[in-house]
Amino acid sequence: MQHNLIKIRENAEKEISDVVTRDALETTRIQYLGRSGALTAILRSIKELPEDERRKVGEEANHLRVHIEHLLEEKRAHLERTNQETILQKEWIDVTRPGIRIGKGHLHPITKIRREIEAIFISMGFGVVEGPEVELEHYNFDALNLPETHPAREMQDTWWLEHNLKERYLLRTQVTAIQVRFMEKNNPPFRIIMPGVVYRREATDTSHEIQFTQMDGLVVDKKVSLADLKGIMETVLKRLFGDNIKTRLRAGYFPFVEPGVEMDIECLYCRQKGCSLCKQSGWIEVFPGGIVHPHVFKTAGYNSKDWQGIAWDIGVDRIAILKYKIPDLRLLRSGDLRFLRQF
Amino acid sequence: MKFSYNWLKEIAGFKESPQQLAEILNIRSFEVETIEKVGNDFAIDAKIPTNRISDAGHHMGFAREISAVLNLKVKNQKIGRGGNARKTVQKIGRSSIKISVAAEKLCPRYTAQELEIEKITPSPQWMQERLITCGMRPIDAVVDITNYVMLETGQPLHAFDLDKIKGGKMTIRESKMGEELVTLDGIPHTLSEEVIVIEDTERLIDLAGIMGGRNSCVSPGTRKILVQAAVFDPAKIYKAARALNFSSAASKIYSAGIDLDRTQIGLQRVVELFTTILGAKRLGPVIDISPKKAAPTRIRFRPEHASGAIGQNLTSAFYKSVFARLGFGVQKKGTDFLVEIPSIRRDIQIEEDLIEEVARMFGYEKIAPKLPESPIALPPSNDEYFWAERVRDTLVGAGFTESILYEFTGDRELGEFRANAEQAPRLENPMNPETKYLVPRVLIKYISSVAENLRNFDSVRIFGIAKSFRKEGGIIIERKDLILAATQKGASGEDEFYQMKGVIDQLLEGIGISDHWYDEMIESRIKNQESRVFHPYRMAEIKIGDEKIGNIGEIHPAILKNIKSKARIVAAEIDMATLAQLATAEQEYRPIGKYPAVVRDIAVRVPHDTRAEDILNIIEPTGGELLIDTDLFDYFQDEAMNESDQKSLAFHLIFQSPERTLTDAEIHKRMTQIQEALEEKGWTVRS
């Protein structure tokens, strides 16, 4: 009788361990513990055996039970696992492959660096105003102390419109046009950000355009100085190049500001050592700015000795040129896919 | 402008290398553009503002702005100082000339010198020398002569033949109408009014500021000169240079306006090294004419307030050594100062002129930068802003690129489109025919755009929101549109319609509009100027109640053709403004349905020419308020149904209701009366 067990354990052993699918598994549990399995049958004979055997019989027997199902079942869990691997090992794909993409559009770069400036200014508390392009000469020139034979228009040149009209129409030349417009309707203290498409008449190349966008600012309130005005600038361009980039500011003139500034950064492409970019200078201008002439606040019926006001512009083509490293200011309005998918 | 850096060295007496002087300048002056090195002298060629020009337009002004800018004392103030040219100059003889001024205020000073030479040499080598580095081409010694002392003192001369000025009189006015003359580099001019002008008894001889008369300039053989150094109105001075279209750098300082105690210092000059080169004699006393001298310029000045302006706690002895160093008389009034502003600043005029003066010699550089301390207060909002935002990255998750075009247009770009011109607004100075107008409808840039990026591409998708303007009683009407384009090559161009509209719809609906709709014009598509753009039988108007807010369509082939479009095109355009009114940000919860939805399907046959609306009209109010939604998902036409003229749609209809779940029946007895309402109307259904 031992030595069946022992023979039954010898060939359970084996044959559990040879089975390689989930249905032979079945076939060697039911030979063995089934009905009429083997083990099975020596189980059900002990009960004829001698006392003194049967216990002793009954326990190796039973042991040897525990020891089968416990192979069986560690052989099921192999094969499943195993059974699953190879499913899934079918299922292999190719990750290599390219993405399917669903077809995004892309924001114009213009768009994209306007937002960047615009939401700096907005977590300072500043509101968006607009005002038409096509402008009047009063709010483009004269009320910005820039009266008909001021030869600094000549910086400025201009698209007119056609005389036969009720007003004399020009082109916007610069945002600060929206300044009195905005003014005659609103009391300060209040900080604003003007953007929008302005016009000059000029001979277009790489960096000139006939058409671009601004972005003005304006801060009007009881107290303000040159240096809200340069702590604004730095903060703006820092945001925009980082930390580290270096800037300077320095004397300028425009006839609607007084004390006139200028901030530049130093060239992004030669980093100070002089290139074609920023002819030999090192510097870029972006920011120019001043303190609000009084003539401006007269014009807009605001009395210079209760206010202040600090202005400044930016020219949002020429951040985006520098930022995106673009060589030529006309791609920008040439609606040319190839350019526009970039960003 | 030019400068020579060695006579500015001359009369500034400063250490500093042109590099390290236009590093200054740059800060708290004004712009150094570039050094040229010319023999051995340096160019330095500077950006002088226009409200700088009388007092930094030229040698003696620049040297002092240096010495200004570097601490310096100016070494030669022999010119720079200057006014007691009365005092030396010996009374000689009497004038030959008579001069009168029409009105002081075209002429607030004039004077002048007669002079008597033996020849004509070339100037000496040094003047020659400098004249280069400006960038002036020497000519002959009185040419160079009054070129050279304007550039030393600012103060333009002019050297009249004296023999050619006929009856011994000179009068300044203005011009009229119609009068003619011929200048010195022989070009003939047509005046119109208000140029300043000289004539004589005869004739006209010079364009006062501008440029001399060839009738009466100095020539090889002149003996006798009459040397002019006058102060001219600077605005009539700027607009006839402009109306001529001509500009020296006479005109310029001209333009920006020169003080009026310069013309003695100017004439004393050049009458010093006309003698001194020439060995000119005087022929007479030094004419002037000249009005009561005016009483100097005193600003207050507050310290307290200029400090608060720059942001820099700065005191008063600093103020007042700013202005000693400026060479600008200061008196305490006070706490305050008046400051007593020298003739030649004529960019001085008011405290915040003054505050820029302080703050450049203080140096921008120092001032510690800060942030505005006011308090936060909200800004106004802006919707119409708000809601382009919202629509652009709507647009651009839906597969469309912006583009951002020029506003321009012209005849040929309008022909093309069949556009009217005449409610396009023209530019008076136009600079090529592309920039005739201004584009009266700026859906027609982006759909040029479409064609020509075919070139590249199969498949375009742009949008952009832009201005369109129109003329309308006088006054220019501006219009911010919104414009969708699309086309795909070898397509029909009704999926391209579909897929527009659809955009449309999910942007319209993603901005809280639902209740629009589109509004197939029968009656008008014919003869409706805007839809000349669209195919007639492919274009919709975009409604919201009885309120048009666009336009969608396929662009009319006969404009693809004139385009030259290699595909069909579907575009839309949307008034930026009527959307933005319209736009909702408000949302509010429905309760979703506790009892389950049931979908039946059913396909209808209808003639070609039904619309899905009719059928859906139909539907709708039959299925009464149990039918929560219709979905057409099947639009569909075979040959057998084309030869009879007829296709079919199919629709998912759903039934739901808030209160109990919907029992077989019910549902049945609702698809019957749908099926028998769209069978009354002689269509087939299967369902």
Given for the second form:
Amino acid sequence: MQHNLIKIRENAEKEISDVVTRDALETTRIQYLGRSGALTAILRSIKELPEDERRKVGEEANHLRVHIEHLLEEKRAHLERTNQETILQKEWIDVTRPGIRIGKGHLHPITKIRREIEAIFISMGFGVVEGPEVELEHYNFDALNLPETHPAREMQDTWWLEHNLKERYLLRTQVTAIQVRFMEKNNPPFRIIMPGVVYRREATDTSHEIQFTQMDGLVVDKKVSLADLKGIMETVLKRLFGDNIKTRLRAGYFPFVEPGVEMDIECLYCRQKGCSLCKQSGWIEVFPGGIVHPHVFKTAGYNSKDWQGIAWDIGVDRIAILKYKIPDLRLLRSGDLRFLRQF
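Pass me the form predicted on its own as well; I've looked at the form predicted in complex with its partner chain already.
Chain only, nothing else included.
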């Protein structure tokens, strides 16, 4: 029996010393001190020994049990310390090192151009006015000399929303709708710009989209003329593209102005050689406008004999594709980060 105790002691000391994980240590404990463990079996069989041998073997077995428990506790503490040191080594951070630089976002090219144009007008004494994207038919069409039977409405097909018998709502097709809203609540003279997103149900191509950004302008005063309008147009375009930019002014038709004009800018993508963006013409329309129609003044409650007005519209998206030489308008709202990261 004493020989078995010596063998158990040697084996337990070696196995406990070789253990490298807490699970293996628990297995070793059960192997010697568990219900079916080697030392437990000896302790249970002591009662079968002669009385003179029973006391001696019992003392040695109990001392061995205490010794094994002590070895197990020391090993357990060692494994915990080692595990904590390993965790600390893995999670250790040098607080003196510079941090990882987080990439910053940047403005969308349309937003950049919109803010640039707004800054130009603000420096010229203009105020910025905004309006609802869900608009009433009255402000979007009727008040702008576009009655229900007007053929020009076909060019501005949009999405109609639920409406009652008195009012019809739609996604606005032009920020020009803001003009009458503003004039109803404000007295002239004034000069304002009206930026915003508009919607039209039309076929998309390199220079057309169902959603785009406009920036209308309106000046109402005692005496304003087409000369003032031309001066504003050229000033804005030169500050955007430089003094050497080529422009042309031609007659145009818009129901809410009379007479109407259009200022085109040379296609900076092809330099008037002709491409899909400018439809092989070498020019892109960016600045339609004219003298405010008397019907618009009448709807707003102004007397056209007392006041004169000039109005215009800037295609912000088109300015962006010209400024950055983007070959396809649809890229601006594609959400493709490979494209957007270039700006």
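Numbering follows the first chain given and starts at 1. Please read these numbers as outputs of a predicted model, since none were measured by experiment.
When one rigid part swings against the other between the two forms, the hinge lies at Gly99 among Ala203, Gly99, Gly242, Lys223.
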